[in-house]
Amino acid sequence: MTRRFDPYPHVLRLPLILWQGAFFVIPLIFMAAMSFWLVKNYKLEPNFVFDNWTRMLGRGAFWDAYWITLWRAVLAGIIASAIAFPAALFMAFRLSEGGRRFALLCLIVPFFTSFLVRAYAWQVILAESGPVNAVLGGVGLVPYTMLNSGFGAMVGYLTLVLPLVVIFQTWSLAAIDRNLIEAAGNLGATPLRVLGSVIIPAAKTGLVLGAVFAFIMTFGDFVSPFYLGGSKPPTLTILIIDTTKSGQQWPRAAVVAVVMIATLFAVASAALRAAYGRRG
């Protein structure tokens, strides 16, 4: 018997498809096409040449920026996940439902303020004459250069992503069936064994998604490496700015952007398979 075509599910998907097409797919196609264009006399000329790709991918500066961006994004995801896990564990298993909602609200509140404003606040805190170095000097330690360094950039990255990672992990941990934990304890499992064999596998989806969101946001962040890291060494986002300022080379900047998006797609796809894939 032939099944009748039901248009209702497709109609429900239509707004999302239109939104993604208008604000993501079409701009992405345009940017990819622009990477093959040329700039002559500071004007864009539609073309189809590989000159921009060979110039950018053949530069050592591009690959230096790529690997430093990739490494910092991975490191930020690992550090944010490690710091967030104890807090999320406490919120999921020790706080009441009302207390957990209040704690999650407190994590959302920082996003009411522009991230650029928070970065400027960190500039004051991490400066050589700032409060952190004042405390270090008060206990007899040598002032540490935190601003305009990799450390400063990492502080900015964690400021950006840590609340989101805690929220992802808390939601995932709070959804775990408590009967599984009680059963493991009744069978003689130690708290550490319960954590490694029951809690972490059951919350795998939230843990992986939190880490990959931290990676994605860090990989494309411009504020932290520029205002707190001093652009030393430059990341891909800073390389895009520098490229556009150099003779209005938007096609070459588009090459960098396309490589970034391809990398994010690859990492996100691998993360989703790890988060939702079935066990063998």
Second form
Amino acid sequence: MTRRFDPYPHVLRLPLILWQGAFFVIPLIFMAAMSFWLVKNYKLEPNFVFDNWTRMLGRGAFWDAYWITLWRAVLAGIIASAIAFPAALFMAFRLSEGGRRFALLCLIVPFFTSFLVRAYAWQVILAESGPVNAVLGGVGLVPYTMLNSGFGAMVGYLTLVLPLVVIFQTWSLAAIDRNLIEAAGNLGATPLRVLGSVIIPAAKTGLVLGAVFAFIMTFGDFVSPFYLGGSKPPTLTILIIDTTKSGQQWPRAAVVAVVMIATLFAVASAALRAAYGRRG
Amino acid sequence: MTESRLHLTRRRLLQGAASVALTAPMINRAWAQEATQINMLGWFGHAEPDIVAEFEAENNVKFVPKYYAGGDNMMALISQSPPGTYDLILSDAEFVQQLNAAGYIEEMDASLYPFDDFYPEYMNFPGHWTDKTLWSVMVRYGLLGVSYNTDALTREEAMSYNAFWNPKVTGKVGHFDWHLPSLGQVSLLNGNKAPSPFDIDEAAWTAVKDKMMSLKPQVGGYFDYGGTFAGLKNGEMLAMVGIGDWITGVLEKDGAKVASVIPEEGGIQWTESYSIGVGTTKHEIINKFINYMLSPKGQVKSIQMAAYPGLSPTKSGWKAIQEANPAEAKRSGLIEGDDNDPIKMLREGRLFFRDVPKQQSLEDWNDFWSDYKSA
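Next block: the form predicted together with its partner chain, after the form predicted on its own:
Once more the chain from above appears, this time first in line as the rest of the complex follows.
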């Protein structure tokens, strides 16, 4: 017996497929193709040569930027997850439904302002003449250089990702079946054991997704390393800007972008496998 | 008896008159001639009200600017646009011949501009002419030297590029994030003056790279236009490589304790000039605007531009600023014989025009700049 073709689900998913095709897949293919083009007299010339790849991948500056970007993204994912977890636990298990809604709203409010504006605000706060150093000076400590450093960049990254990580973790923790936690307690498990053996495994998907979102957003962020990190050292996003600024070298910038996307695909795939994989 | 629909009562007359009165401004507006749009490609500030508003009002034109930051960025923008997109192009002098080679600008009629009012050194500015053909008209310039926080360094200490290596500013030396001015200044420190700090052989280029790398422990960051302002203003950066009065002049007016000097090794001159974009049909009004900017009134505006100050290449411009704002004339050295007189410095061989590298490719310099930043 043959099944009747039902077009309904296909029609529903068509807009998304069209959107992703037009604004993600086609530009991605174009960008990958452009990485083989050449620039002559500031004009792009379609070609198929590997010059841009050999030149970019053969440069120490590229790999320095790659490793620092990767390291900072991993670090931001870990720090954001660690800071977010206690807050998410509190919001999921201690707050009432209304209180949780209010807390989530508070986490969304920062997104009402442009991230660039928030970064400029941090410039004022972290400056040597800023309020943080004024407080440190008040208790007899010497001014600490926070701006134009890795610390400054990390403050920017966390400003960008922390609210999202808290939201992911809270949703995932709030969805845990409370009977499981009670059962573990009734069976004599200590609170720490309940956390490690019940809560974290049950909330694994949200915890991993939060961390991976933090990684993705940090990996591609330009504002934090540039405006708060002082481009010191440059990350891949800064390298892209430098490359396009100099001699219209979009093909070489495309090489950097393709490597970034490949890295993000690899990390996101591994993370999703970890998040949705079989629980041991 | 029914009233005729055409019967004109006093009330209806008044209503009609009121309607006409209310709609009259719209009719006038529709009848008024549409302002001519001039599309300008330039550095930020050149089409802002302090510069163009008066000209716009007098000539019924409207400037529509597209701003860039750096010559490479300008070339990138123009190469992505069809011919005729930009009527007027404000370019750094060293990029004029690249604009010309790529066919983006038109030949200009030298007789239309007041070259006899120019200081002789700027009448035939290098790169603006090919033989006797004019491609660009210089409108303003400025000087790059040592920019510093006056609380951190004395003027004497700042009178050499070695100030950037001074332990007093360790970790507080900023770079304007563009390779040409920073590398040009280090080239000058290395003694590369003849023919130019940008015309150096491979041995000298290697020495410049080594010297630049030795500055790395002093560096606190690399900044764009806004970041450079903020860094100097909030004291995060105590000395800045690759800039000059075009940044500190604005900050000084704002009360910041910063200054710029032309050190003993010499300064680098940036030069901005107007070219006419290929494909434009608005030659008459563009030429009128260029002449307006070269007039004493235009030069006073240019010297005091809100975005960043510049110097005047015309004698009448100097005279006009001395009368209009003697303090600014003194501050910027636009007084013949003054210690900071740029023409005097040029004649003494202390100024060098910013240029693209002559014996290496721009790519070589830029690649080194990326290596330096990530070192």
